[in-house]
Structures are given as C-alpha cells and as structure tokens.
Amino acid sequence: MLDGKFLDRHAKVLFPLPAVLFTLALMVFPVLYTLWVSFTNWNLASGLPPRFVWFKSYATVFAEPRFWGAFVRTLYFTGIAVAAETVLGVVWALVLNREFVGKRTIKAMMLLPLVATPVAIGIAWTLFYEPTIGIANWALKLFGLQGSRWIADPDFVLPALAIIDVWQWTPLIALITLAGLAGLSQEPYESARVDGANGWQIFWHITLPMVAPAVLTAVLLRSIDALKTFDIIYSTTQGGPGFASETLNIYSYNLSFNYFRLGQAAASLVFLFALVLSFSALVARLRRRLGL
C-alpha cells in the first residue's frame, strides 16, 4: 500500500502517469503491430495464418511499378499543394497583419474550411468539379474559357485535388504566420524606415527572416499531413481515374481492403512512415543550419 507521504512527494508524476501510459500505448502499439505485420506474408484471401518472411513483403512491394507510381504521385501532390499553401498563406497573413474594416469577420471565416469534415468537403468539390453541371466549368465559360474534365482527367486530377487541399489548409498556414508576425519587434522596422528602405526591402530583409521559424513550422505540419492525405482523395476519386490519383495511402488501402494483402500493405505503410519521419528530420536539420 502506498502511504500518503509517498503520494504527496510524487504527485506530479503519479497523477499524469495513467494518461501518459495510455497515450504511449495508443501511439506505439499500432506502429509496432504494423511493423510486425510488414514482416509477414499475411494474405486474407489465402485463408492461411500469417507467416514470418522477413523482408519478402518489402521486396514484393518495391518490385511493383504501381507502388513507385504511387510514391511519385504522393510527392507531386504534396509538393504543389504545400508550395501553393505556403505562398498564399504568407500573403494572406501579411494582408491580415494590417488594420482594415471587416478584419475580424475575415479571420473568423478563415476557420470554416478547417472545421469542415474532409469527406463532406470531398463530396462538395466532386459536385463542384462535375463536367456538365459543376460550378467550375460554369465559371470558366463565363470568361470564355473551355471547360475541363477536372478529376475525370488523368493529367489534371492531382492538381485538381491539390486545389481542394489548398482551399482547406491555406488558412492554417496564414494563421500560424499571422501569429509569428504579431510577435515581431517593431524596432528593426523603425530603423529600416529611417534608413530609407522601401516596402519590398523591409519584407525581404526583415519580415521574412524574422517570421521564417513560424513559416517553416507551418510547412512542416502541412507537409506531414499532405503526405498522409487519404480522406479527400478517397471521397472524390478513390485513386482514379485508373491509378492517376493513387497515392501511397490509397495504394496501401487498396492492398489491404481490396486485395487482402495485409503484409505488403503494412510494408507500404512502413515505407510511408519512414518517408514522413525523414522529411520531418530534414526540415528540423534545415532549421538548425539556418539558425532558426
């Protein structure tokens, strides 16, 4: 039995301990279980129990051109989405960093895409992109432009999906950047104006370097999330047309629930986990080298 004095001395550790252990179990167990499954040949279609085969599942997955196609599409989708979100988010934050009528209303409206359900967003944008009655082609025709097949076009489906991601997540980068701008000291700006610096010079040499840590943090968060994007893609295209929008997450889902190749699906997910971890380490190293 624990006496009262022991509890009093270690209260700071004992009270949060159950929550910490539960959180660790919730995070560590799925990772370890997926890692174990990736070393097996588990295939539900065969009806046989999983058998430990070391790296054979990885070799099988890496030998499939479809896997490498999904890998390239994952990087492409993440690159164009995060790049557009970063540029638009920083510009938006710079605009909102000024005082003007309706600023609070606009900041409140920025939160709407962030709180919307991803599946509902996917369904709404599917209707938006519909080639015959969708608003997207209607808007193009207003300006005399030719309509597009959007998510039905294999060559344009990933940029079309990236537009959805940009619409939903640009406000996040804008809000993080805006928080960074709010904490900047005004002394460098006053010195720069006294020295005759123009607006572009102030932005490039003062604002951007000082707000860079906040922007890099936002880019890291968005890149990790974009690499793992599933719900938006699955609710709109399910990886189609063909395999044109099949990313690593969609590919792993298809291996698991359509082909029942659980061992190889787990190997693909472990690869995706390593990719996300490597990217996070790369950005963290970049921040240290830049002294941010």
The other form holds:
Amino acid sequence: MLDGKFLDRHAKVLFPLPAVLFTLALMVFPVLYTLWVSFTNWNLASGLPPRFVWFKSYATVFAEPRFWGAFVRTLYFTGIAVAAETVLGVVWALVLNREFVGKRTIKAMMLLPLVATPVAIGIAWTLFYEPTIGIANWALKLFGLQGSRWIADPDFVLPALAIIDVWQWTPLIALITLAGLAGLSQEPYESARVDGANGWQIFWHITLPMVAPAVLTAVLLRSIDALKTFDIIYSTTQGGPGFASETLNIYSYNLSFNYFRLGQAAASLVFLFALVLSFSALVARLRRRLGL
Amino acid sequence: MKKILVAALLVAVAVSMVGAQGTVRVLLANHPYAEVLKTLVPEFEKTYGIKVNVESYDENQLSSKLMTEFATRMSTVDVFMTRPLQEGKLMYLNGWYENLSPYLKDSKKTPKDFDFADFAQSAVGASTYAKNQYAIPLVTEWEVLYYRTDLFAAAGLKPPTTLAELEAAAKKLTDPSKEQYGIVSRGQRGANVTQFSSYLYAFGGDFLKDGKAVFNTPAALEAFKYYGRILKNYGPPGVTGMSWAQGLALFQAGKVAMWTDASVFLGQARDPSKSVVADKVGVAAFPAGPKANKPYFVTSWAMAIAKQSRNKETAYKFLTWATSKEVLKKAMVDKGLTVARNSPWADPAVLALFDKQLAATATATIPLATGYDRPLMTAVGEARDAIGEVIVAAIESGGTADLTAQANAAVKKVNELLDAAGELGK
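Take the protein just shown as the form predicted alone and give its structure as the form predicted in complex with its partner chain.
And the full complex, kicking off with our chain again.
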C-alpha cells in the first residue's frame, strides 16, 4: 500500500503531517487541557477526584487579593523592564550602527546574556544582590553610596528584578533594532543632509520612523516574554520577601505546586494567557493603525 | 550466522529484561543523609545486583516533582525521601504511599537484622496512619543555637540560656560598620515558620489548638514581635529573603555571631573547605523563653515506597538497606546526623565519634520537646505561607508594628484551609 503512488497522491497531506501532529500534541493539547482543568475544582489536598464546576475556580481566584496584587506586579514589572530595555536597546543599536574597532567582538559578547541559563543567572544575581557579602553593595560603597537591600527590600525588589531582566534582554532589542537599521536605505539621509538637517532631526524624523517596525516587533516579543517571566523571579526571590515580587506566573506556580489547588492554578493561568494574547492583539492593531 | 545473531539478540533482550526488573528509581532531597547514602549506593548495587538510579532535589522541588508524577499517574518513582510533617497527610490521603506494614510483618521480605522496633517510637508515629506504617523514619532534627566561640570569648559572654540573654548578646555582638551581625535565622516566607516555631512555643504560643488556628493570641504576638525585633535590629540586612542556605552562608562567612536553625548543619558550619570560622563554631540548646522551654524536635525526613511503583519488592530491598542499622550508623558518624534508630545512640563507638556539644543539646531538648515545627494539617504549605507573611511583616517593622490585624487575617486563612480539608475543630 505504501508504494510510490500512494505517497504521490497524498503528498500534500503527508508532508505537513509531522508538523501538524507536533503542533496538536505539544501546543494545542496543553492549552485545551489547562482550559478543562480550570473548569474543575481539582485539589490534591482534598484527596477527591476533580469535578466540573464551570467558573467557580475563576470566582475563587478573582476573589483573592493576592491574585490582584500579582496582576498589578506583573504589569509593573513588565512595564519598567521593557521600557528600560527599549530605550537602552535602541541607543545601543545606534552606537553599534557605526564602524569602529572591536565591533564584532562586542556584538558576539552581546549574545552571552541571551544564551546563559536563566537559573544560573538567578543564582549569580542573588549573590550580587546579597546585602552583606554581595558585590552590588560593594560597588555602591566604592562610589561612596549607601548600600541597598536590593531584592530583600519589598519596595525595591521588582525594580531590582527588572535590572536583571534588562541586563539579560537589552541585547535582544539592540540586535533586532540593529538588523532593522542595517536594512535602511541611505537616500533619505543624503537628501536630509543636503537640506541641512542636524543629527537629532535626522534621528527623530528619519531613523526612528523607519526603524520603528523593527523596534515594535522587539517590544512585542519582549513584552510577551516579560509578562510570563518565571525563571529569574523563582530562582532569586521565589516571589518574596513576603509576596512583594509574586507575579501571576509565580502565583499560579504556588497555587499548583505548593498548595495543590490545580483547578484554581489553571484558572489563573488561563487569565494570564488571555492577558498575553490580548496584549499581542493590541500591538498588532496599533501597528496597523500606525501603518507600520 | 543469522542464527547466532538471533541468539545474541535474545540473550541481549533477556539480559535487559533482568536489568529492568533489578532497577530502582530513587528520589532524594539535598540533605546530608542523601550525601552519605549516595556514597554507599555502589556497594548496594554490587551486593544485591540491583541498579539504582538516584536523583536529588531541593526539598520543595522534590515535593513538587513527586506530587506532579503521582497526580498524573505517570510515575516511575520507586523509593523517595519524604517529610512526614510537611506532606505526609497529603500523600496518605491521596494514596501515594505504599502501606509498609504487610512487608514489615513478612519475615521473608524483611531482613532479620532490620529490627523495626529499634526505631524511636515518636519518629515511627510521624508516619503511622490508621495503625499502618507508611514510611520509615530517617533523621530527627531540633532547633539549636550555633554561635561563634571566639566572639563570645572576646566579649566575655556565655552562650545564652534564655531569650532575654540571647537578645542582649545579639545586641552586644552587632557592629554593622564591621559587617558583624548578632544573629540570623530564617526570614523567608514559608521557610521561616519552622525555625520561628521554637520562639513561638517559648513565649507560650502555638499554631493550632483543638483543630483551630491560635497564633493570634497575645503570647503569639509577643513571639512575632521578639523575632522581628532581634532580626531587624541585630540581623544582617535582607533577612526576609533568607532560608537555611543563606543563613548558613553568612555564618560560614563569619558575618554573624549566632544562628538559630536545625541541628543538621553543624557538619557544614565546621567544614573547613566551606567555612572561614570552621574551628570557632559552638552549638548550644535553644534558649528558654519567658513562658516555656520546649523547642521543636521532629522527624524531619523519612523514606517511603511509591504506591505506583512497579517493582515494589526491589524497592523494599533498597528501603530496608537504606534505613538499616549500618547505613544510619554511618550517617551518624560521617555527618553528625541524629538518626531515628535507637541502637547507634547506645553504641559507645558511635558516640565517641559524635560531637559532645551537639549530643548535649539533644539530651537537653528531648525531654521538653514539642513534636512538630509547623501546623499539622493537610494544606501545610499554604498555611506556612500565611504564617510566614506575618513573620515577614514582623521583621520588616522590627517588631514595632501592631501585627494583630495581620495575624488575625492569617488565622482566618488557616482556619479556612482546615475547614476545606475537613480538619477544622478536630
């Protein structure tokens, strides 16, 4: 049966089949399964089998102040991290967009934070931030500044975590922007210079609008990732001190793996999923609106 | 030629099947006991012809990993380390522990020299449900005070025997300009509850009484405030992010004069390859409080067989070996661990090698001890987070804030958890 003719006739089905199966098994199924669990009251601490309860798990989760605290912190963390990464990344890309000695080495080194293992990064930064024996405070004292408690300070833990995120992901934005800059046509620059535009005007009116699609793509990618940040937070503070750095992902993790309230954890994750999805849709619309 | 190949293949299949039957998957915690066990595993493999696949995890990851495997019914775990006080009820309730009583009663399965009666009665009780045994106890732990002998001598101080003395010593030995702090103990939400427990009991407080949360009594609030005060004023910055690993690191780095935590860390505190103060470490019994002197003394770890295991006989062989007199004796001698068997404690050869100071703290603690270091309930993880948050608030404010509202909220939360599990008032 599996002769050449069969393959020929069904090639258009057979060739994409592995990809379709892969997508179904590893992407669609987990999402649907999570959705199903979110409609149950599955709780391992009860010792009972899961029961279908419609939106009860959602109601329970939405009634918890901790959930909304985590929601606000997720947005706050994403906001400050991505904003700082975008500004620094674009500036960095502009610097790298000229020719200078050692440029290739620097570009290669920029990749290092991107390929480092997140948990190793978390452990290293935990040591940097240690108020007594860490190098962050040692460096501050070198400049005569007062030491901070960094991730041990409930009011500063999210910015401190955002600094780690910025350290790790600014290169990504810089590299994408750099790729965008490399593809720009030189003609508008020449005409601008002929018309007597200064450097700032050229940047603001020519470079930025032309490279905006690339930057926006980078921001979209980073925001989606930042909303879902787990590894860096879990490997440094586990959501602490207290709950001061508990984001939605960490909260859901606690719900499932520490409290074993699987139905409610799934509900919280479906909410996060919807949040990320609607954010992406919003950016896509924004792009169309701006004609980018 | 073909026949030879087929024969060879059959032999290979047969060998691999034997291999499969003689394999156990063992999940261990990152604990000194596991370190001892891992060095002995090759010996076990050689003697019994059983292949042992060992995995080790941090205690919380271990729990999560086990629960996930068991809950999805896809587990291939055979034997695992388990915390009776943390997850025992949950595991039992979900039917994830294999009932060991039938094995223990079967003289064909249990080695003659295993001697289950040799285990301390209180330790055995921690894993007994409905008169059946679900795990074999490994080690016991109690809270102790580690202190720097050199700093105490220089300041003319003796190790504190009361919490008032402890506070005075902490104050005297704190000098932030030299990065020298009086005391450290766990501040991290959740992790902090167990080491706070001895302080709580010392002030006359408790977690639960008659199946209801009671850690909002005036006595308990005093304990929260005391703990917050000493750690904020005389502790290193950032205590609220610290569990045992950070406390140990600071103590090893010579930055703190005192450290209250579980008794199992003495070996690491005195390890010259890790500690700059290795030869200056003393250990004392947990100080008495204004109301009571009854620090915790618990069976921190036990070992169990997974109900879903497909090679329970082999698993039981491994279990009885890993909890045998020889192995536990070695853990006691090599790592200074206090094992749950009675016989090593009666062996002069073992005691001669065991730290005298640490043994003295055990002798002092056992008669007065409280048998738990956390609320005994099914949803203990979530309850620890709720109580832990009050401790964090106490430390943040240095014990000056009015914690009544926070303690009340945590009490309400814990009562809800008890209610959800059908344990309220029981």
